[in-house]
Each structure stands twice: as C-alpha cells, then as structure tokens.
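Just the one chain here, laid out as structure tokens, in the form predicted alone.
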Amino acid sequence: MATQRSNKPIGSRLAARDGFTSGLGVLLATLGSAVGLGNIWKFPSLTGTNGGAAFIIVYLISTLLVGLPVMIAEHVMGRTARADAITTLRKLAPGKLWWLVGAAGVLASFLIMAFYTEVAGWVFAYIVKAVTGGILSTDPAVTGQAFADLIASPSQSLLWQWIVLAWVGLIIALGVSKGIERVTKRLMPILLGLLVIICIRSLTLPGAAEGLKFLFNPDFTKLTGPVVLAAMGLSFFKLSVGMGTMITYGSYFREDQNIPATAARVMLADLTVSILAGIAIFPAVFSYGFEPGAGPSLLFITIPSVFASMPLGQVFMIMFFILTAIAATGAMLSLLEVPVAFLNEKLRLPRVTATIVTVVLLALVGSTAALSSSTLASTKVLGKTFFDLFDFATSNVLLPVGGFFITLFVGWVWGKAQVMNALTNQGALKNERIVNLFIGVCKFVTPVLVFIVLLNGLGLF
C-alpha cells in the first residue's frame, strides 16, 4: 500500500528534511554515486578483452533490462516515502517483511565501505606518490614493488583508510544540499575535465590507434555465454543499485524530478565516463608496449609506468590519480549516506553524531579489510580474507538479492496505479508509455536476469 502524499506546498513538506535543491544537483550527485573505480579500470578492460564494441552493445542492452529498471525502482520508492532505505520499505509495505530488503541494503553499503575505503586509500596515497615521484618509473617491477610495499604496511593501510573516512565523513556531516550536492557539483566537472585532457594527450601518442582498436573493434566471436553474463553483472553493479544508495538519494529528489529521464541520463553519462577512461588509458598503454591487464595491476602498476614513459608524464599521472580519487569520493558519499540516514532518521541521532558513529564503526570493521594483505593475511573466514569476504558477500549475494526483491516489489506488490502516479508526477508528466514499459520489464524481465546474475555470482549458473 502506498503512502498518501500531502497536499501541502513542496517547500513546506521538505522544510524539515534536507534534500537536493536543483535538477543539476540531482543529476551530478546520482552520477557521482554511479561513477566509481570500476569506471576507471574494470569497464574499459572488460570491454577490450571481451569483444570491444560488441561487448558495449551487450552491456547497453543489459543496462536497459537490468541496471536501469532497478535504479528507477529505487528512486521512485525513495522519493515516495521520503525516508531511509529501511523506513522506505516499512512505509510502502506496512506490517510486512519487505523492510528486510532495506536492511540488506544498509548492511551492503556498510560492508562495501569497509573494503572500498581501503582501495580508495591506495588511490589517495598514489596522489602523494605521484607528486613526490615515488612511482615515477617506466619499470613495472618498480611500480609493482611500490604497490606491494603499500598494501603490506599495516600503518600505511590504516592511515590512508582513516584519511579517506575522515574526508568523506566531513562532507556527509555537512548534509545533503550543503555537503553531497555542493561537493559533487564541483567535483564531477573537474573529473570530466581532467579525463578529457588526458584523453587528448593519450590520443596524440604514437601507436594510439592500437589502443582504440582494443577498445572499439567489434569482435562478435568473443561474445560467449560467460561474456554475456559478465556484461549483465557489470550493468547491475556499476550503477550503484541494490545497496540502498539509490533509495536514499531518491528520497532527496525534488517533487518535479522526472525520474525515468534522470536515470537514463545518469546511465548514459556513466557509460561516457567509462569510455573516456578507456580512451585516456589504453592508447597510452599500447603506445608504450604495456599489457592492458585488469584490476589493481592496471591501476597501480601499469598506469604509473605508462605515464612515466611519456613527456610531462608526472603531471598527467597526478591528474589521473586526482580524477580517480574524485570518482571514488562520489561513490563513497552515496554509500556512507545510507547508514547515516538510517541512524539520523530512524534512531533520531543528530546528523553529525550519526556520521561520527558510522565512521568509527567503519574504521573498526574496515581495519580488518585494510590489514588483509599484512597482519591479517593468514586469517581466513570461509577460505577468504576479510577484504575478499566483504567483497564476495556484497557483490555476489546482498546486491543481487536486493535488486531482485526491489523489482519484485515494484512490479508485483506495490501496485500499478501507485507506480504510475509516482513516475508521472501525479499526471504532470506525459510519460505513461514509458512507465508501462518500465512496469512490464520490472515484472517479467529484470527479476529473471538479476536472479541469473545472483546464481552466476554464487557459481551455480
């Protein structure tokens, strides 16, 4: 059963609750949540090694059927309930157990932050290393040793994780409009500007065409079953859905926000950032004869060697790691906001107190992930280090489970009339056909595909 909307003016309804103040703020904050470290290395690498343009086509189709519907569903649920992820489900389905889906999202966002802040800490550390010249070497063995030394040092790992937590916590403590919105409005244009500058430099290098061929040359022979499953999984995970972030951000949306249009713009902008990242990286990688491997080896070992090989390489290396830190910041803001919003609204803790409590808990739990390559390297749970355990539990279980039940709720439980009313802004938008299409996909397509993603992540498909 949907909650009844008040007839009070918008301004009076939102006076007691912070929210985004402009359409641009909504777009950039949501884009900041979707854009993350995966845009910088995972998407370009998967694209290049799995068919280039052919993979992008499959990814786009998968996004339209998997990631985008879940994002729209979360946004409209959040805006309707105007509450944190758990309270949203309690309001929309009072007396039912659907609130557990919101609880799974809060838990997922917390556990992701526990290990994501460690990876972000490496990025922040590499800004300093780039400035001081500590990774300015054309030899991957040297840059590889620098990375190994960083993750093997307990003090360095904890220090950089705590710096990241303090940085993101400070922004969150300022609130939604004065913190998240104001910061993302400034950081996202900087990210895009730095990406374009590095793209231009990368394209002027000799042999850059090989990098573009790696990214965009369509090879449909590589589109095997596992590749299609990889595209489906990526389309789901890259848009920050299934973890309560988009429900929480949706609760801060303006009443007149066109949710389907906003979600589509975020999806396309997110794809654009990923492609630009590929153009910035791979022409340079191929120009200097390095291997385009995926994962931390590309980000922390190969890329420093690539930039060290080119004129003014140190400058471009600094720019690259700054933009990577910006990408990580946008994602972490949305993740941290989920538990903070719950503590602030459900437990009535002041926002600053809620932020401090969450950051302290993350410092404690996250320390196990930070020390997974050093002090706690031999400590395993279910055969995994804490870092890998948090990663597996969220990416392979909590996120797809959350996405699956969210689409079931919107498609089958909430009711077509309520969904239509919410997504047309009470009839103000003439987008009934799009909403009908969305409802049909939520009912019959997205749950099936997300369930396949879940089975694949568990190794059962």
The other form holds:
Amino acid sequence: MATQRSNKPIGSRLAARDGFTSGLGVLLATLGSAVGLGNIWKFPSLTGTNGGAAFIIVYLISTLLVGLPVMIAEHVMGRTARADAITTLRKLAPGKLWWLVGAAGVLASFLIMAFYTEVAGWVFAYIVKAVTGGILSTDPAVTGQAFADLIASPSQSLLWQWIVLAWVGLIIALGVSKGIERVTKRLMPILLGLLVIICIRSLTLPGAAEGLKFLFNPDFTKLTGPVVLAAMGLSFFKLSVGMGTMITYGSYFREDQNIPATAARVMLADLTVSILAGIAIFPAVFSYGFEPGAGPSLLFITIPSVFASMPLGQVFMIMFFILTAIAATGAMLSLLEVPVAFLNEKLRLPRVTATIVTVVLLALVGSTAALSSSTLASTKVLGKTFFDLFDFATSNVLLPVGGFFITLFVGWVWGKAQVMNALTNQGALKNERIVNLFIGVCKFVTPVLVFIVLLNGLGLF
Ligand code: TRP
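Got the form predicted alone; could you also share the form predicted in complex with tryptophan?
Below, the chain from earlier opens the complete complex, with every other chain and molecule after it.
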C-alpha cells in the first residue's frame, strides 16, 4: 500500500514504511501470531497426557530458555534493520551467508501455511456446520463420520482452504497498520471474551473437577526424554519463532517499543490462553464422559459431541469454532506476511500484487496438503503424506535450525555493543541487566538446547 500516514513520529525511519502504530497494536498483533491452533489443541492435549502441571513446568522452562530468547532476538533484528526477513540478515551481516536463515524462513512460511490453512479450513467449515446443526450429535461416531466426509472430499478440502486463503489474503493486502493491526486489535478481545465464557460454562458442569485433574495433576514420572523434548519443540511453534515471522513483525515495531518486556508479555499471555483453552475443553469432556483424544480427533470429533451434550450446546459450539478461527487467523496473518513483505520490499512488487502472487502459490503448494486425505492419500514422500511431511519438515527441522542460527547470530556474531544499544533503545531503557542475561542465554544456553531438540526431531538422539 503506497498510502502515506501522518500518525508516524516525524523523522522516524518508519516514515516511508508501513508499521504498527501503537504499543497495544504491537502487543495484540504479536499475541495474535502466537495464539493459534497450537493453543487450542496441541498444548491442552499434550499437557493432559504428559503429566499435567509437571509438563507445564517443563514447557515454562523451555519457553524461558528457548522460545523467549529467540523471540527477543528476532524482534530486535527486525526492528534494527527495518526490512523483510531476508533483507534484515543481509543488512546486519553484509556479504555473508546469514541471509540464508531468512530464505529458509520464507520457505518455512510456505510449508507451514500449506497445512495450517487446511486445518483452518476445517475450522471455518465447522462454524457453518455448527450453525446448520450438521455436527450437532452427542454420538462421536456421527461427528466422526461428518469429519471423515469433510476431509475425504477433494472439492470441500480445496474450497475451504481457498476461502481461508482469500480471507487472510484480503487482510494482508490492506497493509500492516490498516490490515494486520486493525484486524487483530478487534479480533483478539473477542477471542479472549469467548474463551472466558466457554471456560465458565465448562467449569460449572457437574463433574468438571475430573477434567481439571486430568489437565493439572502433576505427574513427574511422565517426564521422559521425549516428553521434555516435545515441550521444547512446542515452545518454538507456540511463540511463532525460528522462521522470521518475528523478524518481520519486529521490523514494524516502534522505536520506543520495549522489546524484552513486549516479548515477555506475549509469552505470558500466550501461556494463559493455552491454559484457558485446556480449562474450556477438558472439564466439559470429562463431565459428559468422553475420551480426551488428542489432535484432530479432539477438536473435530470429540468437542462437537461434548457441546451437543450440554444445554444451549449449539451456541457454545458456534462460539468455540469462531474463537478457534480467530486464533488461526492471527497466526496465519503472521505467516503470510513473511513472503509478502519479501516480495513487496525486495522485489518491489506492489503489496496487493505480492499478496496475490503469494496466495496463488500457496493455493498450489497447499493443495497437496489439502488433498492428503483424499486424492493424494496414497502419495507418500519419505513415508509421509504431504500434510505430515510439511508439518514434520517445519516443526522438526526448519524452525529449530532457524532458531539455532538466529541465537548464534545475536550471541556471537552481531556484536554485544550493537545488541545492547538496540535492546536498551539507545540507552533510553534501564534494562542492561536483562539484556546481559539475554546475550548470555543466546550464547551458551539456547543454541545448545535447540541443537538437542533438532537431533531428536531428526531421530538422531
Ligand atoms: N504460533 C502459532 C500457533 O500456535 C503458529 C504459528 C504462527 C507459527 N506463525 C508461526 C509457528 C511461525 C511457527 C512459526 O498456532
């Protein structure tokens, strides 16, 4: 968008570039990126099956030592360079190969979007099904059949993915402040409101305590090596780090934004939403005696039956899928922004053209994931369907590799004085001790932990 806006600080490097206009806008857009499908079922079901509060403690530690440092690193790199993910690394390390980290990020955003838009498509389809009553059955066999029919239909799968792509493409085409910021500022409060309402409903059902026990009962014997590593991997995906999403968003931050404080708030708020999602789901699941299955079956088969069991269940079901659609939207906006910013700024395509090009490419790449349960169900690469392959290649390979190099860059290459200067806002903030701690963690802790996650993800550890 070539629109010039007047509410920018005069003389700021932002003047010629679109960006977030307020601290709250930054917070909600960034939180919108972090809160997503990962919160609604990944976190609650992993927590419930892997030791409850014990898992939450491990997740918290890995978020503090892995997710948060990478997020701060990405934000400060982006804000310093004021450019897309690839150009940021080119600017900060001219003539070096570090830009490849940004390039891997653009690739990762495509691969994540390819399968994420499909799951989001099912969520959108479920809003319609909840309204029309198509999934209003207390029998999981019926809701299970409805889900099987949806994913086995090539035309339905593609159609819903395209609807999702058109929806997020439209918002992205509007720009950073008029699109991403405006939409997340309106939608995130709605998400939180709906979540709280459903939590109250769930907690006031008879037998709700069983669900809370499932979610929180600390069982330290469940904390095996793979569980600890899964918690670490989740802290990456949850905070949207390791692929330049946060570099790109950081490039739209204001000069006076307190980056460490913003990242810490986003992390805490994201954790709160994850725990609230667990509280919204499990007490109700247990109250009506359903099995707390994990992943897609929990979201698309069990949950509709749970809602169908309760009084006014249809209303709560519609609310639940709308809140999930909002969560997925904020996450997809941040994913889509990465290639769009690159095409727009580096290749100088107008923003609308950049968005159209990206969305069309995504529809092509994504169709292989969309058709993974139908036409392409038997087409396997490395023993996986395209859907699973993209999920695996990003979560287990590209994100950890990205996070590894990003913290190495900030810890060892960029220069301590530069990092200190950038994170204290040129000395305006009195947070030197936190910045020193951050640099130490980037040097010695995060890369080591990430390296272990990576080897594990590849099955080498
Ligand atoms: N954090 C989002 C979720 O929990 C997903 C997501 C958005 C993401 N942007 C990302 C994951 C960038 C990794 C990298 O659903």
